[in-house]
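As a starting point, one isolated chain is supplied in structure tokens, in the form predicted alone.
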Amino acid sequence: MTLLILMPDRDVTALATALNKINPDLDIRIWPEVGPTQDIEYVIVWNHPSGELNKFPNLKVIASYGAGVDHILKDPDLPEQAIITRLVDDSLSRQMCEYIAGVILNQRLRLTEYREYQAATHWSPKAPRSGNVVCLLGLGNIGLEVARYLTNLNFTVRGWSQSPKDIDRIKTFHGPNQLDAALTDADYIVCLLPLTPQTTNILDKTFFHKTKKGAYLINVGRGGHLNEDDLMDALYQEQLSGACLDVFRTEPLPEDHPFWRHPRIYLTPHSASVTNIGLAARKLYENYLNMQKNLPLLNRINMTKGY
């Protein structure tokens, strides 16, 4: 059985080394040097070329090198027999918790504002912002951990998801009909949703009109969740007080994109949760063994839901 790493434009040497350290006898190939295509049964992918996976007639597992699988599902020519899995590990959840809490506290305590005052040698103490209600869009593995983390920091946390959830100390909402209620009085709105046809462009003009005036948006889901023009309008109209964006429709963000220079948009380079290579290798290898032994695969996605 052969494992293929298929991640164009990325240096995958460290991942291959980590996998070989776990099992020196593992047959690893690195795309585009795939060798005999019939050997490939397990492939680790990120942003693969459309149609490429159909070249492997015995492919059993397509493993995403990340929590998201939208980069896989956008391929209209996926092999029907292959199971798709995603990467879930504790380090990704922990990083996301710290990132979101950091962004909220930065906004609440006016730290970026004070940095601007420093540059202008301007002394003007202000009280912290009073908003304490956080609405999380998406209550999967990572969203659940973020909800608990923020609750322990004494934020009032609400969660919205496509299907019902029952989480201690967190008021939850689900389905399109309950989105308005979830957003009511939310001071901070955090998008952690998977990208599906139902959630594409969910952060649009209609959505922003439902938010509390002056709410702050944090998007750590996918760039495809956000209608960029509608965000610019919402900021101009002061429906939103600001936004922190970690994901974008085009990455890297083009140098001429207006987000770079907008005074109320805070950007980070898709760094809210960065995969730990060693931990990822162990998770990926565990599923490789499960495939060999015909055991249930971890974090298998539901093709109907798209996550």
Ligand code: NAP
Given for the second form:
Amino acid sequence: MTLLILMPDRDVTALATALNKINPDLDIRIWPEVGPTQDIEYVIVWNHPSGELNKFPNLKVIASYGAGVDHILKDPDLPEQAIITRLVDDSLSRQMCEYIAGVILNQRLRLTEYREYQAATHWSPKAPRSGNVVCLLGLGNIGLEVARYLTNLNFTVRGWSQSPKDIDRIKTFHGPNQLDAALTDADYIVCLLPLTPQTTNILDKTFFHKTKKGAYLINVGRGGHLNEDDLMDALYQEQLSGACLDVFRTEPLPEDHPFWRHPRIYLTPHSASVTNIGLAARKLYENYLNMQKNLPLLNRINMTKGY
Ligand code: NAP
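Could you switch over to the form predicted together with this ligand, since the one displayed so far is the form predicted alone?
The next block holds the full complex; its first chain is the one shown before.
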């Protein structure tokens, strides 16, 4: 049984070393040096070339090297027999909690604004920004942890998901008909949705018209959730007071993209929550063993839902 690492835009040496440390006998191949294609049964992927996975006739598992699987499902030529899994680990949720809280507190305490004043040797004390209502779009593995974290910091948290939920101290909403209610009065809106046909371009003109005037947007889901022109308009019209973006339609963000220089856009390079190689290797190997033993796979995605 052979495991293939197929991540064209990454240096995968550390991942291969971590997997070999767990099991020195593991037969690991690193794309494009795949050897006989019939050997490959388990593949770890991130941004693979479309059609590539169909070259392995005995492929059983396609394991995403991240929480999202949109990068896999966008391939129209996937092998039908293979099961798709994703990474779920506490460190991803923990990092995301700190990132979201950090962004909100930075905005609320005007820290970036004061850094600009500092550059201009300008002394101008102000009260913190008011408003402590946060709407989380997505209450999955990560969203739920973020909701609890922010509630413990005394934010009023609303959460929106696909199916109904009952969560202590969090007001929950579900489905398209309850989106407006979820957004009502939200000072901060955080997108933690998976990218699916239903959520693509969800952050568009229609959405921004439903938000409270002056709300602040944080997109840590995927670049495909955001209509970029509509965001620029919403910022220009001051419907939104600002936006923090961690994910983009094209990554790395092209040098001439207007987001780089926009005064009210704060951006980070898809680093809100970074996969920890050692932890990921353990999780991936655990599922590799499950596959070998014909046991149920962990974090299998639901193909009907697309996440
Ligand atoms: P998850 O466990 O699959 O949760 C997804 C959540 O979104 C669920 O609550 C789901 O509702 C909800 N949802 C899905 N489709 C919906 C729809 N059409 N309408 C309303 N709600 C919908 O995912 P996760 O592990 O929390 O991760 C979420 C996403 O975060 C990932 O897919 C990835 O795109 C992003 N992410 C980004 C980074 C980064 O560094 N920027 C890192 C990790 C993850 P139900 O609960 O009802 O199913």
